[in-house]
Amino acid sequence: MKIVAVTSGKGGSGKSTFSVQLSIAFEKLGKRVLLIDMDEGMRCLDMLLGASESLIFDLSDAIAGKELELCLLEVRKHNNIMLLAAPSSKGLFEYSDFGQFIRGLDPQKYDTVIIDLPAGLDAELYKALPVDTEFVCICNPNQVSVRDAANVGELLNNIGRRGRLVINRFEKYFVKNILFDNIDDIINETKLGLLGIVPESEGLRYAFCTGKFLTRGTDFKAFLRIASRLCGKDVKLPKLKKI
């Protein structure tokens, strides 16, 4: 079973979205995804996936012993994927307990489990997650943005965990020709791998808004490609002009 915690230095980076999309790509390539949302007291992925309105039982619930399935969500037209929603407000349960449920979670039920962790720099958080967990910081291609990642990069060397970077909203005239000379800088700057890159795209901005996400395209080809590598598959990287 295969965790990914998907984080970012601050709010505002696109995260969830790309959580989300994520969940969909492993789908795609034939993956049973339990997506959990971990923003305590600022969930939104109930809402993003149309499934508020069924929500009774929180990540919460499921930590204290409810049984796991009476806590999902189903998410409509994708049957390979189920939601855990976070709780409404902070401090319900410790972040040892949630590291302590991660670890039971049954893997015969699930090949990929995706948290989106909340945004903002919490090392007791992170040392909660099984060592084997695959952290991605989303990155947008600006000055703020970048300096954020590189202090998530810096707090994951520090306490022994891997972090790999994902370039979320990249124009490649706009970051080449007014921010930066090349991708190289972002990357050699936040001190994190390159794991993919995720183009600016009108459709994402749609999604987010409507609950619409993206299946396919070239557009999505960018989360296929992520998650793939996330997989252990040798995907090369296409020319940022196809994108």
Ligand SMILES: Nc1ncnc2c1ncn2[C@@H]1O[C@H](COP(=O)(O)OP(=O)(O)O)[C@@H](O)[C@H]1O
The other form holds:
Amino acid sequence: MKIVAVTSGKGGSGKSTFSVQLSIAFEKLGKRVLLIDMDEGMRCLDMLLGASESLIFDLSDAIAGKELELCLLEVRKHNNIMLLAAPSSKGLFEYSDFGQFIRGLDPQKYDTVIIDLPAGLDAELYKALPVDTEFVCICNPNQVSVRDAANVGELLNNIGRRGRLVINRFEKYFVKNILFDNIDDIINETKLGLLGIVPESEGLRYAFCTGKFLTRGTDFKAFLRIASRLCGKDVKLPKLKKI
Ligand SMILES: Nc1ncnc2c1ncn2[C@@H]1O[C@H](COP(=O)(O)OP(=O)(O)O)[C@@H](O)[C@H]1O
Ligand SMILES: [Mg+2]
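Moving from the form predicted alone to the form predicted in complex with this ligand:
Okay, now the whole complex, with that chain kicking things off.
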């Protein structure tokens, strides 16, 4: 069972959007996905995925021992993605219990667990997750976000965890002409290995408002490449102008 934790220090970098799209990409690769909204108090995935009306139990109930099946929400049109919603307020469970809960998930039922973490660097939360968790740091191509990703990279390094970088909302014009000479600068600064690049996407902006997430097309392929890389496949980065 692969565990992917999606993180960034700042809010608004695209973690929740990425978590949903990565879940859909894993589903396309034939995986059964458990998507966990860990953004306590700021829950949004149930709303984004149109599942709020059936929400009765959430992550805090599941951690407290409620039968998991009763806490899971179905995702319309995605039979192989189950959603566990975030609690509506903060502090309903300890991180150590959250970690224990993740460790106790049945690998026969889920191939991939994707955790949409809250914004904010939190070593205790990172440490509570299983040691083989793949942390994915979502970074936008601007200096503030790159500095933020560098902090994530340093923290993960300090606690001996593995993190990789996704550059989200990529527009080659910005990167080439305004901020950085090239992508290598971002990677060097954050000291995180590059997992993938997601383009600035009108489709994703639209999805955030309508709940109609991408299931095909050029922009969606970025998520398929990332999911394949997380499965250990060696998928080359396309030419930057084709992203
Ligand atoms: N690749 C992208 N292209 C265009 N808009 C994006 C992209 N990724 C995220 N967004 C937009 O950025 C905003 C914040 O995204 P969200 O997923 O809520 O971030 P976070 O969970 O990190 O706070 C949303 O309006 C979303 O539509
Ligand atoms: Mg979010």
